[in-house]
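Here's a solo chain for you in structure tokens, the form predicted on its own.
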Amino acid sequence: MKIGVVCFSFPGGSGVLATELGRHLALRGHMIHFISYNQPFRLRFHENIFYHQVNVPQYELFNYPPYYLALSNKIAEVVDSEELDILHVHYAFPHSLTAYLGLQVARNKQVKIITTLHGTDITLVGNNPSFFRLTQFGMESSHGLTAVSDSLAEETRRVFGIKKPIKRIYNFVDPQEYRQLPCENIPCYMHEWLGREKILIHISNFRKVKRVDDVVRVFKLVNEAIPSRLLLVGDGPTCNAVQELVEELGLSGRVIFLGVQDNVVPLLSAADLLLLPSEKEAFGLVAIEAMACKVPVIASNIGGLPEVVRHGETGFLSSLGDVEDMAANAVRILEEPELHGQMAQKARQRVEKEFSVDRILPDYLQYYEEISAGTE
């Protein structure tokens, strides 16, 4: 098939899923055309992968460059020039709308739009009164809708009154790539900690909904019980505030800010626990990345996380904001090697069974075929 992919280029779950899905489809012989303003984060090229950059004209009359109109124009160009079968857009607002407008302009009227809902496009951005009706229209105008969890699909129906079917297709990882690496593959600066101190990790885009301040507060309590280090991977709007909190709590020597990382597998391979105390998480892609590397997860009991993390088996879930309970659960796992080992093994097995690329990719291909044939 010839598949167009529209996604954001910055680090985040929606972009990672889009690029990984496109890459694995390309490896199986499909032609994948990415359309965005920059090369998507983590995109690795293949002979079947093509990138079409959106160029936004600058004009003094515009207070804000009209990127989304330029994107719609580029979508129309690619739909026609590449004779696409499917246009798969990630993030309902604004990409479902840019896809709709692009197809109104394109000559090729056979292409079908599939919109994947990722979470904050529904719960924060699209739900804003300024965008609500447009987001609703974009979803209703798509030929197919998928969501990354049952929780998100249900919330979308409830909030937006969407009547058309929403197919749940979970996020995935490739267990051959996401696996616990031997010690020699772990960054050298961590070697002195291995076996002597516990290593906790958090990976996100440092938006407010990720509650990275709670990560630091959980770590403070854990470190008081067990000598530990905290790896903070990523960057974003709250990073400066988090750095100030680390200094305020006297943790500067124990919290390491690593910034955005293309490859998190070596870091996860050194980690004992992942902390994910988010207030909104439609799925939690980083959770299965960690679980694939045999890292149990401490997380909030919200959104799609209960569909990913099995409480008491692959980690622990706590009420939103309950820093003390999260810390107590973390200490319990870290103090009991047998429990940690069991959770680590079950985490890996769960990813292999439920969230591997070989398990999930056929669901997308079947859905593409159904939508193309008009049978959905």
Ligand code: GMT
Contents of the next structure:
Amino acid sequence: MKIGVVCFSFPGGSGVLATELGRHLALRGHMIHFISYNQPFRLRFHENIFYHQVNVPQYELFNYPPYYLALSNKIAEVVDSEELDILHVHYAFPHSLTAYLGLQVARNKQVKIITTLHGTDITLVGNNPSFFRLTQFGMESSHGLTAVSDSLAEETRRVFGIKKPIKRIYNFVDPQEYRQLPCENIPCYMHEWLGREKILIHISNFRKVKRVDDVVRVFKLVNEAIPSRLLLVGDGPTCNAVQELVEELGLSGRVIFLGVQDNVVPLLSAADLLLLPSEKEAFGLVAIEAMACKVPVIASNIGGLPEVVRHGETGFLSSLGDVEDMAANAVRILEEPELHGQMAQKARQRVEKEFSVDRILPDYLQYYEEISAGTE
Ligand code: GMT
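If the structure you just shared is the form predicted on its own, then what does the corresponding form predicted in complex with the ligand look like?
Full assembly next; the chain just shown is listed first.
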């Protein structure tokens, strides 16, 4: 098939998922055309992968550069020049609308739009009164809708009153790439900690919904019980506030800020636990990246996280903001090597069975076929 992919290029779950999906489809012989303002984060090229850059001309009368109109224009061009079968857009607002507009303009009327709902496009941005009607229209105009968890599909139906079917397709990872690496692949500066201290990790784009301050507070309690280090991976709006909190709590030497990392596998391979106390999380791609590397997850019991993390089996879930409970669960796992080993094993097995690329990719392909064959 010839598939256009529209996604954000910044480090974030929806872009990573879109890029990996495109790459694995390309490896299976499909022609994949990414359309964005920058090469997507983590995009690796292949002979079946093409990148179409959107350029936004500056004009002095425009207060805001009209990126999404330039994107619609580029979509129309690529839909026609590449004779696309499917245009798969990631993040409902505003990508479903840019796709709709692009298709109105394009001559190729055979192409079908599939919109994947990722999370905050529904729970935070699209439901803002300034965008609500357009987000709803964008979803209703798409030929197919997928959501990354049952929880998100349900919330979309409830909040937006969407009646058309929403197919749930979970996030995935490639377990061949995401696996616990041997010690020599772990960054040297961590070697002196291995076996002597516990290593906790948090990976995100440091937005408010990620509650990275809770990560630090959980870590403080854990470190009081067991000497530990905290790796903070990523960057974003709350990063400065988190740095201040780390200093205020006297944790400076114990918390390592690593910034955005292209390859998190060596870091996850060193980690004993992942902390994910988010306020909203439609799925939690990073949770399966960790689980694939045999890292149990301590998370909040919200959104799609209960569909990913089995409480008491592959990690523990706590009420939102219950830092004490999260810390107590973390200490319990870290103090009981047998429990940690069992959870690590089950986490890996769960990813292999439920969230591997081989398990999930056929769902997308089948859906593409179904929507392509549809009469809408
Ligand atoms: O973080 C976001 O809200 C945006 C999005 C992204 O681009 O990072 O993340 C969402 O999509 C991921 C991939 O499907 C999901 O695994 C994340 O749970 C989801 N984030 C939220 O719901 C907060």
